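Just one chain follows, in the form predicted on its own, and it is written as structure tokens.
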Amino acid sequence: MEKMLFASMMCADYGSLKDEVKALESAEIDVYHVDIMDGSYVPNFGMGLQDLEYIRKATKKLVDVHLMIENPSRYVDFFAAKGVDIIYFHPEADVHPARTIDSIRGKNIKAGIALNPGTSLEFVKPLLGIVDYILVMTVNPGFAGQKYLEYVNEKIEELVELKEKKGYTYELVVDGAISPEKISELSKVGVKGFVLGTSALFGKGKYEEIIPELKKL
């Protein structure tokens, strides 16, 4: 399976964001990872609307939106006015998550779901046949720099053999903590894409001779 790699641009160097962005496109990474979050649904707030703004003018590449926010569904026309080509959102954080998918798809944007760790395959299952992509938190979310939670794996695995029984056409990204060990573990095992932060990309040295190293794992 061809890998996907995303980057995760809240651990980018905000000093200089116009030669990070370069430097990741020469790289040839595929998608640009921007959080967005309102203080509430999450106990931080992300990135900024120009720094998307500017993401998105920049390359012509993927760029993606995972919403930790209340009320996403209130923000799909603005996001989708932005130019992005993925819209994440937590399904426990809207009252009708179904619509929402709906509009989301209605706007010819891909519609992903964020999945907490606390978050149970139960609640969702009504909504594995109709997303694009489901993002798998692999950290609680809201804070870049912590420990990969491994129990979490089980369900990444229940998702792969739903995926696999009931012929969803989802495809599967963690986030939280992916270092190189994880992205060769996980995508033996079904999973597409992986948010790459301060464990694997970030600080780790030069991004054309990391990336390509990365999608060989």
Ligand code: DX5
Given for the second form:
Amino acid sequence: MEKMLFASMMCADYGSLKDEVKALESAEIDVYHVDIMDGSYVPNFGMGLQDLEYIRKATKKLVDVHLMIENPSRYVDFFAAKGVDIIYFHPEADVHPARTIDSIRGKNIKAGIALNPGTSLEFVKPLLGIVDYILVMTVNPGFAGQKYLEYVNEKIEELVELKEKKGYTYELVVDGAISPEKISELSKVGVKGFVLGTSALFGKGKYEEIIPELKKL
Ligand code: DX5
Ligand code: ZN
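Can I get the form predicted in complex with ligand DX5 as well, since the one above is the form predicted on its own?
And the full complex, kicking off with our chain again.
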């Protein structure tokens, strides 16, 4: 299975966002991952809408938004208008997650649900047949540079099994403390996408050398 690599743009160097995007483009990153936080659903703020707008204009590659916000349904139209390709939201922050998925897909945007380490599979089972992506959080959301939570592996394995058993079409993406070791381990069990932050990409050297290496793992 061909891997999809996502650059977690909150980890980029904001002193030179333009050069960061240029370098990621020539390194052939697959997706720009934009974390949006409202200071309420998670105890942090980020990223700026101006950052999102800049990144969208600077690339033809996929751009996603990971909404770590309360009542995400209120902002589907807003982010759709920014021209993003994928919207993930946390279903426990939404009163009607199934309706929100429909409204994202209704705009011809891929819909994803983001699952916190503490969110059970049982809670989201009814949604598994109607989403394009499942963003499995392997750290608690809100901050870069945390430690990978090994107990999430069980949920990842269950999601892989369910996908095969029920013929679901979602792709699994992992987000949080994803190191080269984790990419190698998880790609073997059926994970397609990897959000790269401080553990594998930013501050680790030249993107055009790192990304092809990570693709090979
Ligand atoms: C939050 C972010 C982070 C982070 C990933 O949703 O996407 O999880 O930037 O990078 P690490 O954990 O490797 O710093
Ligand atoms: Zn994220």
